[in-house]
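The chain below stands alone and is given in structure tokens; this is the form predicted alone.
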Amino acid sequence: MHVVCLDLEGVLVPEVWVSVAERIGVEALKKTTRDIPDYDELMRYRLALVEKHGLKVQDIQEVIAGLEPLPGAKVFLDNLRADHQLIILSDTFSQFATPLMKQLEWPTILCHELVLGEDGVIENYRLRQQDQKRKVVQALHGLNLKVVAAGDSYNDITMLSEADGGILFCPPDNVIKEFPQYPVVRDYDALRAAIEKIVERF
């Protein structure tokens, strides 16, 4: 028995913070874990910008409401779920994920939470747990499940390394260079083929 674990942003949906940056014109918000691998450092950087520009959770949710899954993601996910158990492991927040999950017909997602103050002010964030992607894979192994994992950036690497098979989906060149042990795929047909190849080994 096995489970497929997928990252969300950059794999199935656009990068939320990049979309927000483009909508409101704050170029600095385009940085992601591709640019700043340390997630806490990245979030502190983002929260400082959010405060500086007076952004509230409603402003970000308004941008998210206009986003759609990446082209082909919905069909890929529907077909994948017909044959494999699936969990989405993301470093996004529940306040951001809900409208995107609705468009993907509610796959299981494990993510974090924002700490909100009065009138939607983003005061902080609360991790579900440190290094949650790797720890989820460890927990699945504890249930005697094999795991295939796919992601696109630095914050996915511990998940990929803990899995029985890891795949990089449309990663930046610096990630490919640093982690050459993982196969690289650039479209959903290739991702599905790579998943099936790993599952065959089980």
Second form
Protein chains: 2
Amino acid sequence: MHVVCLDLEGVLVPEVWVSVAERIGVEALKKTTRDIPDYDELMRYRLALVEKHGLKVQDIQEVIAGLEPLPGAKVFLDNLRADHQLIILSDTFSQFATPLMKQLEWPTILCHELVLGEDGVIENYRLRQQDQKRKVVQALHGLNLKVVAAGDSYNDITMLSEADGGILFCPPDNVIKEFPQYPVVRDYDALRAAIEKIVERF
Amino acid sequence: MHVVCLDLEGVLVPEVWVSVAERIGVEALKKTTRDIPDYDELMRYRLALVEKHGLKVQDIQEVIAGLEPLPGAKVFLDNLRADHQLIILSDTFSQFATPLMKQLEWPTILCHELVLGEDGVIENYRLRQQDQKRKVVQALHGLNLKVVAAGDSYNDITMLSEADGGILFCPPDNVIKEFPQYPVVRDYDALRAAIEKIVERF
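What would the structure be for the form predicted in complex with a further copy of the same chain, given that what you showed me was the form predicted alone?
Up next: the whole complex, starting with the chain shown before.
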């Protein structure tokens, strides 16, 4: 038996913080794990901006409520789930993920949590554990499950390296250059084909 | 963050082998983990009957295709998945689970696999690992996830004991008597309430 582990933002849904940046007009919030590989550093940077601009969790949730999965993502996922077990591994926060998971018909997602204060002030974030994507793949292996993983960016690489097969989906050029060992796909048909090719080996 | 782990047969869908027994008229196939706690012993017993009666995987899949989730299970699960992460842990086989998972809108399930020969002859079964339900809960704990678990029978007990909170759903009397430490619920409203009560403590 095997599990497909997929990253969320950039693979199935738009980058949440980029969308917030665009909607709220805070250009500096557009940086993602594609730009700042260290997730802790990126989140400290984001939360400083959130505080500076007085953004509350509701402001961000309002933007997210208006987002849709990437074109074709829902159909891709429906078909994938008919043939494979799926777990979404994301470095987003549960408070942000829910409206997007609803649109995708509630796939299982493992992610982090925001620490909220009164009135929705974002006080901090709580990483469930360091390098969680890699550790989930290791745990699945310990359960005698094979793993195919796909993601788009730096924070997916340890997941890809730990998996029995890893795929880059629409990655930026710097990621392709640094990690040439992974096949690169740029649409859902190619992603599905790459998944099937790996599963065939199991 | 936490995960709800649910047993499948007897909790969300009918007992597959009991349904096969009724449909095909082989009374002896009605025994379940409720009657024979040792799953290996139970499966050897079942496969001997399957061979004796010349049943192929298609015969069993045909029965399963006609099964529906238990009344209320789909609504219960839809609501549950909106608020909690879900993984179904079952000792069924992936070849049997698919048509039922489709009706439940593809929740993630971890289970076992049948070894099929030519023309769908069921040659053997392959347990993914011994005591898999307990091991999944242990693995989730290792990922810094809390776990609520619910099941109905002997093969769920190690999952319940390992979880941060365990619930028995419509268990038979012998299970209640042997394991009085777990709350017993008999409908989905009560199951949901019992889950929420455990999650509140996290």
